[in-house]
Every structure is written in C-alpha cells, then in structure tokens.
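The chain below stands alone and is given as structure tokens, in the form predicted on its own.
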Amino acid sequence: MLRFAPSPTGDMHIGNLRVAILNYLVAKQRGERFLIRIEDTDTQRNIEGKDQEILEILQKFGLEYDDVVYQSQNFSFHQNFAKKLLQEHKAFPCFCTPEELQAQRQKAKEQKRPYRYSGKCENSTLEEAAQKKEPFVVRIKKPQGPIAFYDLIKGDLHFEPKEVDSFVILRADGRPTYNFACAIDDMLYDISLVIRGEDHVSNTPKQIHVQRALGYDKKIEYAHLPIILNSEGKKMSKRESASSVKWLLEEGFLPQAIANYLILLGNKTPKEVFTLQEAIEWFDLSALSKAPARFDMEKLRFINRAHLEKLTPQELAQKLGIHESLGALAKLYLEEASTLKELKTKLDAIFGQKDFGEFEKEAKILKEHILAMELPQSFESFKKELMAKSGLRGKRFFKPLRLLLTGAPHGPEISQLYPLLKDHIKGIVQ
C-alpha cells in the first residue's frame, strides 16, 4: 500500500500535491491500494475543515483513493507501542525541564554544533516515573549502530547514531510526536513504499529506528523528492501565491494541466502534454532528477493552454460557466489567453460596459445602424453594408467596430469573430 499523508494545517502546497500525484501513479502501476492518512496529531495547528478541503482537491485532480484514515484514531496504538518500548528498556522517561533543554540548545548553538540530547535521563525507568509523579516525555534510546537505507531517487543514504539521537516519541500529555506516529502508522497500514519530499530525509532513519526497535522487519522502500524552487532559485515559500493549489485553481489553471506540469518537474517524459492516465503507462520514479526543480509559471501557462485547446467548445463553455453556443468563441481567444480566468475576462469585455474613447461618436453611429440591420451571414456582406450605411471608412470604421463588438482595442480578426458573435451582436451593442 502507498499513502499520502497531509496535515490539515493550511492550504495544500504544490509540493504536497506533487507527492500525492506520484504516490497515486506508482500505486496504480504496482496494482496497490492508495491510502489518504490525515496527520492530525498536532491539535494546536489543525484548521477545521482543511481535511475536507484536501480530499476535495484530490477528487478534482482525479486522484482516486481507496480509504481515508485519521492519525489521531490510532493514539491508543501509539501509546501502547511506547509502553512496550519502555518495558523493554528501549525507551525511557525523560524529566528534563523545557528550561534545561533550551539551555542545552543555546550552548550547542554558541559552540556551533548540532544539538543532541545530553543523555541525562537515559537510565530512568517506568517504575521511577511512577514514584516521582512528575510530568515526563518518553524518549527512544538512540540506535547502537548506523542506519542506512537505499533511496529510489537519492541512492544510498547513511546516518550515524548521533544523527538519529534519543528523540521524543511521546509528549508529556500522551500525544505521539510526528516521527513516532508516522513510523507506527506505516507499520499498521502495511505501507510498502513511502514517497515524500526531501525535507523528510532526516526523519526516515528515526522512523526506521522505531520500527526496528519494535521488531518490525518488513522492508519499506523510500523515495524523497527534490524540493521545488521559485523563479529566483530559492525554496518555494508557502507564502508565495503560486505555491498554493487553491490559488492556481482560482486563477483558472485546469487540474489536469497542473498535474501534467508537476509530473514534468525534474523529469524526462516521452511527451510534454499528457494526461494522468497516460503517465501511468510510462512514469518511472527512479528517472527523476536528484537536483531541485524550478517552478516556471510560463511553462505552466503553456501546458494549461494546451489542455484548454484539447477541450471541445462544449466542455470549455461548461468550465467557463457560459452558454454552450459561446464555447467556439472562447476557443478562438485561446490565441491570447492561457487560463480560464483570462478567457472569462475576454468574454466579459464583449458583453460588458465599453469605453470608446475618441471613437464615441463613430461607435454611436455604428450601433444605430447595426440595430436597424438584418444581419447577413458573411462578415464581408456585413462590413460592406455597414460601411455604406454609416459612411465610415478605415480606422474610423474598424476601431470603433472592434470596440463595439469586443470591448478591446486588439484581439482576433473581426472576420473570425463575426460568425461566432452574429446571433449575439444586437444584444452586445444594445
């Protein structure tokens, strides 16, 4: 089984969505189940409704999952496994105060070395904790030897015991820490492969250590995806609009285009524009680049336009929320628009209030004649008749006519627009 394990603490980031997409692809390729595990153990940071928002986004992207579970439902398992480690002296109660630990961190910072737990409470026992009746956290004892694993993207990775450290597995209030809960849940749900961002590389040896301490000997594969950089080559921040999946959808990027682009990132694909279903046929996790991938908005716009062009006029009209008969008109505007939002702006200009500027007088004349005309089928006939009746020529004819029909000084040829607008023209100029 593969899993996507988001936290309901904010908007979904494109990095998270990329992880979800690649887990989905590999699950389909391997014929394994795809699980959504909502990691809601950090109760102070959880935002109400974000779990449902995550699931709705996954559905929009066609990422069909087999089940949804919440990490908090497994608290009793987490606590029982922690108790087992305590009883087997593989973990210990730690009574160090936050002030003591902060002082140790500060000292490590001053000495310019990584902070490591001092080992002060390493020989404490469960019996001692019962006698003291003081609040304590539970720490797992650091491993006796190095922990190594093969990463499907990064290759062989090796961690010394001091890098893993005696980390906290249960907080003083009995809630599990991220690494402990994650390690236990991967065991409980029989996860075969973990695909996630490279910011989790340092967490993996800790999770392997927990599983080994509990006697879990099934091998779990790992693949850590390189980070996504912004246009300036820096790590993409959650504060950047383009990093939010919700924002991209609101801007009019299609889910299939965003998925297409995220699969392309740091990857060599047989073609540039494709669907999720097509990617299942050839996607190769091990072929992904080890280097960070740079997010290119212009490339995403190009991919989005290509997917918009693949839609039928009826499908495009439906996505824009306009009458079906205007779908072909919207397709014509794809020459200069690359998102649904941009297309909507173009169409709104046609049917909205117009500013004629210096051509106010000419626009009024054209409007009067158009409303009085029986509109011919061809643009040539329409143009000749309107020119003859208005007496306008050249710039004084074409500029106000374009503004009258489209609300914009530039755009597709009026001869192309006319047959698509003909049935709406009198309403447009009214």
Given for the second form:
Amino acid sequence: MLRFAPSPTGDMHIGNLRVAILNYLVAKQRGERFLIRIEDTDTQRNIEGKDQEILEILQKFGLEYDDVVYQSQNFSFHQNFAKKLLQEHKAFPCFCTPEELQAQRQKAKEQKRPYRYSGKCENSTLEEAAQKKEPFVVRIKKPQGPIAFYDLIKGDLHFEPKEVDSFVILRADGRPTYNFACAIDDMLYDISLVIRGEDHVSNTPKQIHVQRALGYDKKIEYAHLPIILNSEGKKMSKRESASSVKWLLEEGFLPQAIANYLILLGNKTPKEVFTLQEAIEWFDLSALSKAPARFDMEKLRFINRAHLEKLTPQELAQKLGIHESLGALAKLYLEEASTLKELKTKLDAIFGQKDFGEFEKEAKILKEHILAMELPQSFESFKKELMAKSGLRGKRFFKPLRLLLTGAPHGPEISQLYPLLKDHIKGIVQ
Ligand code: GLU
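Now that the form predicted on its own has been shown, please provide the structure of the form predicted in complex with glutamic acid (GLU).
Complete assembly follows, chain above in first position.
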C-alpha cells in the first residue's frame, strides 16, 4: 500500500500535490492500494476544515484513493507501542524540563554544534515515573549502530546513532510525536513505499529505528523528492502565490495541466503533454533527477494552453461558465490566452463596455448600420455592405469595427470571429 500523508495545517502546496500525484501513479503502476492519512497529531497547528479541502483537491485532480484515515484515531496504538518500548527498556521517561532543554539547545547553538539530548534520564524507568508524579515525556533510546537505507532517488544514505538521537516519541500529554506516529502507522497499514519530500530525509532513520525497535522487519522502500525552487533559484516558499494549488486553480490552470507539469518537473518523459492515465504507462520514479527542480511559470502556461486546446468547445464553455454556443469563440481566443482567467477577460471585453478612443464617431456610425442591417452569412458580404453603407474605409473602418465587435484593439482575425459572433452581434454592439 502507498500513502499520501498531508498535515491539515495549511493550504496545499504544489510540493504536497506533487507527492500525492507520484504516490498515486506508483500505486496504480504496482496495482497497490492508495491511502490518504491525515496527520493531525499536532493538534495546536491543525486548521479546521483543511482536511476536507485537501480531499476535495485530490478529487479535482482525479487522484482516486481507497481509504482515508486520521492519525489521531490511532493514538491508543501509538501509546501501547510506546509502553511496550518502555517495558523493554528501549524507551525511557524523561523528566528534563522545557527550560533545561532550551538552555542546552541555546548552548549548542552558541558553540555552533548540533543539539543532542544529554542522556540525563536514559536510565530512568516506568516505576520511577509512577513514584515521582512529575510530568514526563517518553524518549526512545538512540540506536546502537548506524542506520542505512537505499533511497530510490538519492541512492545509499547512512546516519550515525547521534544523528538519530534519543528523541521524544510521546509528549507529556500522551500524544505521539510526528516521527513516532508516522513510523507506527506505516507499519500498521503495511506501507511498501514512502514517497515524500526531501525535507523528511532526516526523519527516515528515526522512523526506521522505531520500527526496528518494535521488531518490525519488513523493508519499506523510500523515495525523497528534491525540493522545488522558484524562478530565482530559491526554495519556493508557501507564501509565493504560484506555490498554492488553490491560487493556481483560481487563476484558471486546469487540474490536468498542473498535474502534467508537476510530473514533468525534474523528469525526462517520452512526451511533454500527457494525461495522468498516460503517465501511469511510462512513469519511472527512479529516473527522477536528484537535483532540485525549478518552477517555470511559462512552461506551466504552455502546458495549460495545450490542455485547454484539447477540450471540446462545449467543455471549454462549461469550464468558463459561458453559454455553449460561445465555446467555439472561446477556442479561437486560445491564440491569445493561456489560462481560463485570461480567456474570460478576453470574452468579457467582447460583451462589456467599450472605449473607442479616437474612433468614437466611426464606431457610432458602424453601430447604427449594423443594428439596421440584415446580417449576411459571410464576412465578405458583411464587410462590403457595411463599407458601402457607412462610407468608411481602411483603418477608419477596421479599427472601430474591431473595437466594436471585440472590445480590444488586437486579436483573432475578424473574418474568423464574424461567423462565431454573428448571432450575438446586435447584442454586442448595443
Ligand atoms: N505530514 C507530512 C507532511 O505533510 C508528511 C509526512 C510523510 O509523508 O511521511 O509533510
């Protein structure tokens, strides 16, 4: 089974979405189940409603999942496993106060060395904890030897016991920490491969250590995806609007185009424009680049336009929320726009208030004749008749006519627009 494990603590970032998409692809390729695990252990940071928002986004992207579980439902399992580790002296109660630990952290920082737990409570026991009646956290004892694993993207990785450290597995209120809950849940749901962001690389040896301490010997595979950089080559922050999936959707990028683009990132694919279904056929996780991927808005726009072009006029009209009869017109305007929002702006200009600038007088003349005319089928006849009636020629004819019909000084050929606009023209020029 594969899993996508979002924390309901903020908006979905394109990095998270990319993780979800790749997990989905590999689950489909391997014929394994795909689980969504909402990681809600950090109750203070959870935001009400974010879980639903994440699930809706996954649905919008066609990432079908087999089940949804909440990590908090498993707290009793986490606590029982912590108890087992305590009884076997693989974990210990730690009575160090937050102030004490903070001072040690501060000292490490001043001495420019990484903070490690002092080991002070390493020999304390459950019995002692029962007598003391003081608050305590539970820490797992650091491993005896190094922990190594093979990452499908990064290759062989190796961590020393001191890097794993004797870390906290249960907080003072009995809630599990992220690393502990994650290790247990990956075990409970029989996860075969974990695909996640590279920011989790240093968590992996901790999670493997927990599983080994509990005697779990199934080998879980890992693949840590390189981070996404912005156009300046810096880590793409959550505050950059283009990193928010919600923002991209609001801007009028299609889910299938965003998914296509995220699969292309740091990847060599047999083609550039494809669907999720096609990617299932050839996607190769181990071929992903180890180097960070750079987010390229222009490329995303190009891919989005390619997907907009694949839509039928009816589908496009539906996505734009306009009448079906305007779908073909919208398709023509794809020459000029790369997102639904841009397309909508162009179409709105056709039906909205218009500014004729220096051609105010000519526009008025054309409008009166158009309203009085029987509109012919072909643009050629329309043009001839209107020229004859208005007496206007050259740019004094074409410029105001374009503005009158489209609300913009440039755009697709009027001869191409005319048949698509014909049935609406009298309303448009009003
Ligand atoms: N909840 C973690 C996150 O959102 C994911 C952890 C994981 O995939 O193991 O970054």
